[in-house]
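A single chain comes next, written as structure tokens; it is the form predicted on its own.
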Amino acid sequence: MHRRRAPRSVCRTLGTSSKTPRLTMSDPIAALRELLSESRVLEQADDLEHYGRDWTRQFPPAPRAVVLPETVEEVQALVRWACAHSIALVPSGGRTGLSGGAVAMHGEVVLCMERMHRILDFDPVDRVLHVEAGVVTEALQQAAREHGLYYPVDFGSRGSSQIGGNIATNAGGIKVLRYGMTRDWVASLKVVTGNGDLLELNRDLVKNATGYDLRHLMIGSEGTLGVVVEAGIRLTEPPPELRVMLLAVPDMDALMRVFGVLRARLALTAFEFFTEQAMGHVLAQGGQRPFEGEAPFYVLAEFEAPDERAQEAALAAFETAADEAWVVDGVISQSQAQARQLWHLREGITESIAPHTPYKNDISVRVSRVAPFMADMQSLFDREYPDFEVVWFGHIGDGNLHIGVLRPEDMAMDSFTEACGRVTGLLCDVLEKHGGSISAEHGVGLLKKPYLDRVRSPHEIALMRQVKAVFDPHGILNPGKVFD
């Protein structure tokens, strides 16, 4: 990190907080503990490891602390705290990421925004929900449900991830191809610089032609930029019934004219995609194989179906599919029981393969360029990994798909990354051919670093810095992520 001595004016004292102290410049964890109390300042090794890593593991966590704060006030004085001390700050959520983004490993003290969990209030003219960034994701979908609404930004990890990490990596998942990104959902946010100022951003406006929109500066900025303490998330109308259609696909050119037939036909929420071995992994821990016969791959389509012609549409759309060899086998669910027990196979791999340490690479291209780019990456992985197992799988509705390569148990952490790393170099080849993206949903972090000047240009991260260097003058809030 780029240690330097902020202003005067920045780092006189903590904050307007009634507990502020001055500064001790001796002994900053001691300032840290009058301000938060003992309770909320860990720096236990076994809470040090917990916070101080996300779902990636090529990266040793070791922060200095780990802070709890419960108030934006709290937060803007820690900002201003580890200006006075030159000291980097780790945003942290539910750390479910997959690129690095939150690990804490120079030192850094986290910032966990767990205790700042609360439902702040409902404007149903506004349809828009204000909330905490540390409240978990599937606990703002159950608030919206109760005021007879839907938010539709919906993964895996649900019952982990926090807001405030999903709008710092613009979360995707398994809607977008009818819903899209976080960022359509994001109707206003409250950041707190690396100056510890506080930013009040667009107020629910659904037009606000004033200038540049900071909001969307904010999202997907992984906390380089500011910390979310606070957001209002817009709410729809709920979707009528839903089913689960999942289909067993022969060959690899047959999955985006499967998509291709669902799509003209039916009223798709998500189309998503996975493998033999994907699903192998999952069924490993328990469930029951659909079919009788195993595929190459499997496509799950969710679609709506508020009327029996919805029905009937998506089983005229398998015969096609049947028809032209596209597809061998199929299942559609008949109730929500069922409709999650299709969902497990496809939402169960990311935990299946944890165990064995995958190294992920989780990538985009326009949806035209799927079968063409599947068909290369195939062939690279192919000739490059033959003595690796690969898990494909992933929402190849919307032009993303996930790559994990498993480690095996003879081989050392430090050699498998670099093999997979000098991979992933070439996989940035095949990416540059098709107009792709090394990261669709997860951010750089550390992970994609190395690799981001092959999806921006020089110019593109050179504006980067200065747009960094503008909003955390001190360079104290997450540094070393997305570049250095």
Ligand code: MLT
Contents of the next structure:
Amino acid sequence: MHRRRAPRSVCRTLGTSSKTPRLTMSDPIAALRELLSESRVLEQADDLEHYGRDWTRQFPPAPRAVVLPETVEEVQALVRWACAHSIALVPSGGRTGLSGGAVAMHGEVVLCMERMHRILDFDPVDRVLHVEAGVVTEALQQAAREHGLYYPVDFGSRGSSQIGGNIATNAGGIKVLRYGMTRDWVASLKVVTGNGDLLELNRDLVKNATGYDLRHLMIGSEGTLGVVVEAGIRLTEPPPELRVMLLAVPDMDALMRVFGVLRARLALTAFEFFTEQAMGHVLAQGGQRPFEGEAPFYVLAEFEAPDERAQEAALAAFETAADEAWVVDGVISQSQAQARQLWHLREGITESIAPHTPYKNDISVRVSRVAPFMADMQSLFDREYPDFEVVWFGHIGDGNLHIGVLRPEDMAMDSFTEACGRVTGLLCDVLEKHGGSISAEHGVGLLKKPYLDRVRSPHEIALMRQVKAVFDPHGILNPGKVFD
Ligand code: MLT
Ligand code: ZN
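Rather than the form predicted on its own that you just supplied, could I have the structure of the form predicted together with this ligand?
First the chain shown before, then all remaining chains and molecules of the complex.
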């Protein structure tokens, strides 16, 4: 990260008070430097590029500045500054999003929360940890461990994603099957609305039947209704020992049958799948193939193993599935190091395909619809993507599939995005047939915005617009995301 001192404004050099209304009106960025210190207003090209984008690569970043507040009061002042100057703000966490929700491409100011990374306090009776929005997921998980407890929401981007961003997208990840989404762990929220007011929502209450729960309206609103500045996060008992089983599956149809067999016998904490192509990309960057031969699909199942009986149940489940020819090979971890190696085969996928600037589909159906949905999707992709490599993986135990379509090296980004966008339109027909959603856990942002009306009714979208106008009357909070 680069920090440079930005040049002082001319007015300031001449000794004019920078707090005069005239300066504020004529030079909004100079006014920003007065609100924060100069070192916390970034305008260098590489900073704008770095902070102006998320992990989505389709949208060229072009913010006018990046600001780094350190307190709730500073966030409130920045929002009021944005209202006064009609300048849009893009709230920004770890920028690990995959739908362009944190991209600033129209001269917005990026409101980067990375300096608000304090872990505030913990109440052992309530088991609630208060944190600032910029706390990184992994730091939160570590803090939970230090209190002898567990924060179960987990994903591959745990080392850089921030809790504020996780809340803004209602992040899911690899343990949703057992522990639910981020929403399920937020006991309270402090949020700055679009006119700079601070809302303190729910105060960590387990029960609170006093009208609309605005906390849940804020969760998943992608920074369009308010800026999350602090959160009370509920923690839980750590799980017993976890084991990981990797199974080789001969055909798509067998995937959910294997799920049925394992779920009936084991306390599953994760049920993930990926294809041989996906594993090939991970292994190309290092690591060891767990089986001698190849299979078209793999299932990674994690389960609670408090004693030897769980391992025996896992072996019995494996044998049942093998007798039916639903699995052809399998391994079970015997140590945490082995479990980590197996998880790497799944968690390494996103990074391993990133150089191909994939177009991402992040879709969900009810668990009962996964098998027929996948079959329909395969026909669609075989027909529509004959020349592109399509990498399938995801959290099928909760009905969520990720499809990464890799960009051919010689294809321009615009033509590639257009081609994938057309197929996504057709995918919406398949989703409609199966009652699914175009975004399961990555949010709508910019990437899925064209398809929102395929999964939400015009009446719902009109109500969402009205809700936005209530919380963000000046339209300065992440405008153009989710809907126009
Ligand atoms: C994952 O589950 O690995 C992520 O949601 C990321 C992705 O879709 O690449
Ligand atoms: Zn995911």
